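Just one chain is shown here, as structure tokens, and it is the form predicted alone.
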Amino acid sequence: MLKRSPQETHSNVAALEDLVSLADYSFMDTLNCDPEANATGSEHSPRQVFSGHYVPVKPTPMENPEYVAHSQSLFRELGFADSLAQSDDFVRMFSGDLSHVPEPMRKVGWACGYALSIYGNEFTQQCPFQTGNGYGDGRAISVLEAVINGQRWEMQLKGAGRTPYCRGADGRAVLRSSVREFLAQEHMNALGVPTSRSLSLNVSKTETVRRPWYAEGSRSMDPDVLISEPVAISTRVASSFIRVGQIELFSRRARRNEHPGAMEELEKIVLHLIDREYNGVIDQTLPTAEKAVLLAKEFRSRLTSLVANWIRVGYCQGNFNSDNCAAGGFTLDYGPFGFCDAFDPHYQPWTGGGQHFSFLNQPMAAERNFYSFCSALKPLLAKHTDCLRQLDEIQRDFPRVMQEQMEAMWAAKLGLDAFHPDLFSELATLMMQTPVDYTIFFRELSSLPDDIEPLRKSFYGGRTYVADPEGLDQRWTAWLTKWQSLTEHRSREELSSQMKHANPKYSLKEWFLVPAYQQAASGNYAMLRELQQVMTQPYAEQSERVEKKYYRLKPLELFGVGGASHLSCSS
């Protein structure tokens, strides 16, 4: 996503009426509506959607909404006054009630279908009709597109009620998962990782739903209790919400010739994607086939950079299916995500994810999503053999480009001029055997320690090793000496500064989130707002109190605890 520095904007949106002149609904105005849709948006039951790019859906308002939080940084970028977030009209709209929005803003939102590929393999059985025509935005409804300071933003309510894609669910999100997503998007943006953004978070004072979750202290892998939780709606913002899975859906229909306009709908969604996400990068005067080739190349660049950044900051997406992969190349869908504590290449926060979506397997998962993306473009290139050949080359080159991004990232974290395979291999082994806290280790290394003592702050093994059977102390010292010899030509001040820009001090660990959303459920938002403040300055040296509270090892008793170390799909 494109980002603007706050100083480029000024507050000029102080009331909902001020958004009227900025509204521009390009998705609904330029793409195809489902011809079987109800124009009033009364689409709240599961059904198959056979064609069209979207279904008009009226969100289901939350009962008695209450403001919880908003993103001050995004408000500054958009030129929104902070007071707007708590105004009655704003809270009403972004809690799902569009009935009073000022015209010509629209009283109906839209939801989209998409296909599902898991690790590059198409699936349709997740759709209740076994056809793939009932899979899509089950509880996410976009309600506004606006062009602000030359940038197009789409605003989408998560938890806004049932859509045709709800698959029988209630369409709601709970406060727990909404707090997680709100804070994670704020944190990732501050980390410099491309992401959808958080606009606002509201909760219902009276409406609750029941969800399976973990009992206090439970070590079960699966939720073991049913709890009643407050309903919440978070508003996430992006340049678009077009997913790889959306391109796949229209490609599948074109490939199978499922209806007369299938090929046209595929071309329209691809061109719309280019206009929304790659405008200024891809020449709009080129034929579609040539645009598609350039699109694949640019998406490859963004996707490889994104995944390298995920690993740089210790983030694991958990469920990196094609429907959770934004075609604009940014982070989307904060469900079963997590930031790793003790370094583990196979770290996987989601109990249903398996190793194929684990921490250091994310480059391969990205490659599989890229394969799905390229395959989805091919019907548009069927009559253009040269373009097909170029697309195949771009796809085949993904592993090389991904490896280059990874090596550059590891070199930056270690303050090296170039990646050093042997040094990194020994480090990875030591980090697992000790083990070390991923965030704390690299931040301590960024202070250029003379010996291994400062690094022990990151060691879960403590200050001593039992009989030191593998001579870990000596091996750490030898590794540090080798690293120092490779970096000694650099100015210490310059090297430390560069490394601290690559290695954040603060990371949004799940065990920080648990008490924040637990307290929020009882109406106490103090910890949520404190986390927001701390985690939007992840590279900064903050107060001694903050450091003591958030720059520390995960308590050993929390390892293996459901909700703090692993989770089922957060809802």
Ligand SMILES: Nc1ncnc2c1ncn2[C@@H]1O[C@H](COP(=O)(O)OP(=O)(O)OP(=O)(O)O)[C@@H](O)[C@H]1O
The other form holds:
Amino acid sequence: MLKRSPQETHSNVAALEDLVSLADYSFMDTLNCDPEANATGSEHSPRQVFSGHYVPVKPTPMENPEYVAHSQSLFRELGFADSLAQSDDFVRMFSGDLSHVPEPMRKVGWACGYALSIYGNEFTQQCPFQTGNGYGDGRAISVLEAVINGQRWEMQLKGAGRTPYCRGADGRAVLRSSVREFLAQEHMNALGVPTSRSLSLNVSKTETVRRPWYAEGSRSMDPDVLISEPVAISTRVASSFIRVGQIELFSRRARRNEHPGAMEELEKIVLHLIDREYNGVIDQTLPTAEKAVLLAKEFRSRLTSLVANWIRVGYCQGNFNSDNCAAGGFTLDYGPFGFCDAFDPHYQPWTGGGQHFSFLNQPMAAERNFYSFCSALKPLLAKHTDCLRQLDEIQRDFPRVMQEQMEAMWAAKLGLDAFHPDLFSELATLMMQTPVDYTIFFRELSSLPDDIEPLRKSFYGGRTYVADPEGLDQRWTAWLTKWQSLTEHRSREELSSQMKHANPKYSLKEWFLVPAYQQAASGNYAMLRELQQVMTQPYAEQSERVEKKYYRLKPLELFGVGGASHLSCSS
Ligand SMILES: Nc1ncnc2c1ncn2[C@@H]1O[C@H](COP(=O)(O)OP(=O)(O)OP(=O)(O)O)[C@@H](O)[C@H]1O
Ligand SMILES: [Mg+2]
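Same protein, different state: after the form predicted alone, show the form predicted in complex with this ligand.
Once more the chain from above appears, this time first in line as the rest of the complex follows.
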């Protein structure tokens, strides 16, 4: 008998028909549809949506779609055959053409409204009607849910055309931003950080849109040219796509008593969130107010852990508004993100983002989103003083829990039994002054160097370093000696191996992405595939060739270059 790998015993989806028995539309069937919506989903113009959790929307297919990539590892987890990704039916469906999907799959998807808070402050200005009723999934359309091997996944097309929430924009995503999101999601998953996942990526061979971007080598902060780019549709999957902003939308309506069903809609979306993301963690038999308190507590734990993990791997989300903060506590919206190269606490790849969303300010940004989340739950607790008090306590303790997560994370990166404030503070100063490449520094330290020579591999050598290299080297030596004294009681192999699990060898720097998406735009996917291969095993040493190419300092001439070092709104 042939030996079977464990994956082969799972569901086996080799053709679109095989998805039929797994497909599920319980989001549409259990939540409220906008009563004013047209059930065929044919409305694509901006309009106000006053109530309901979703609007049915038919995606707008891309012209002449072509397969670019799929995630082999997610396919394996889902029991999808790799060949499926390139089959005509699959490419059609995941390029926005639902017209041929086999019954009882539906020919219409759904888009959701959500509210926006920036750093804890409520906004409606981004909505074209200034009311918040026209803001939400402007180009993201979910097309089905599927329960596979006991786990529920929602599949969502990004760039699938206009929805009532498109705010007058085209509803498209370009290949450049789609390649970035596609690769980053799978990299993040391989880094062990909770995230939405990438299913597939298709491009149009003929349809293009114009976007502001940077001229070759431009050092401008703002884009200085308009370029024509191929449109693409990536499909991402997650247990749900509920955002903090979504809970806020229904809460704002309930707070203002905007319509008779407002409170019920808030309760329904919160219970849906619990069902999708916190099932098994929260007792289903409890009253809603008590569930909401437990929800806040569990979300606090996930959110603080998520942000500590982002910092562990050098990730800056860039635009950590409440509408980009998944209420399930995972990473969502890889638009203006970046993985830092030279360590800088203020690192912020997105020129529109501001310091409040910069690298080491992410715990604060998370706290603000958490504040928005707790405020959004409050209308459900109005008559429950004890629950309100508990919620306030949970909110008040956010900074303490965040700090604990951060200290545990730094201790793990440094292989220490406990956080050491003085050692860390001197390290942070040295990392900034030298500055070091964040990834390379921690990975080199994970090999437990006897002296600072191996660490030099991570030194960029900025102005402070160049002014007094001996002085800085001496401080590095003193720091290393102190670190060694704090770790010498551990077995070297065990320490090194543990540190190498906390400190990835490879991270998806923007300057690796630039040539990959440029090449992809001309139909050559070789670099994209190579990056996919390398970045989905970020802790492995990999070959010498890979190491030479991807484990090195960013060339100095790329610092300050638009696209490679900073970017304007991603789309
Ligand atoms: N080209 C576009 N067409 C329509 N809507 C858009 C477009 N670009 C952005 N939006 C909408 O603008 C809002 C803010 O944009 P943002 O960059 O956070 O989102 P995004 O990258 O489209 O989405 P997501 O958060 O779903 O990953 C979102 O509501 C988004 O749907
Ligand atoms: Mg977004």
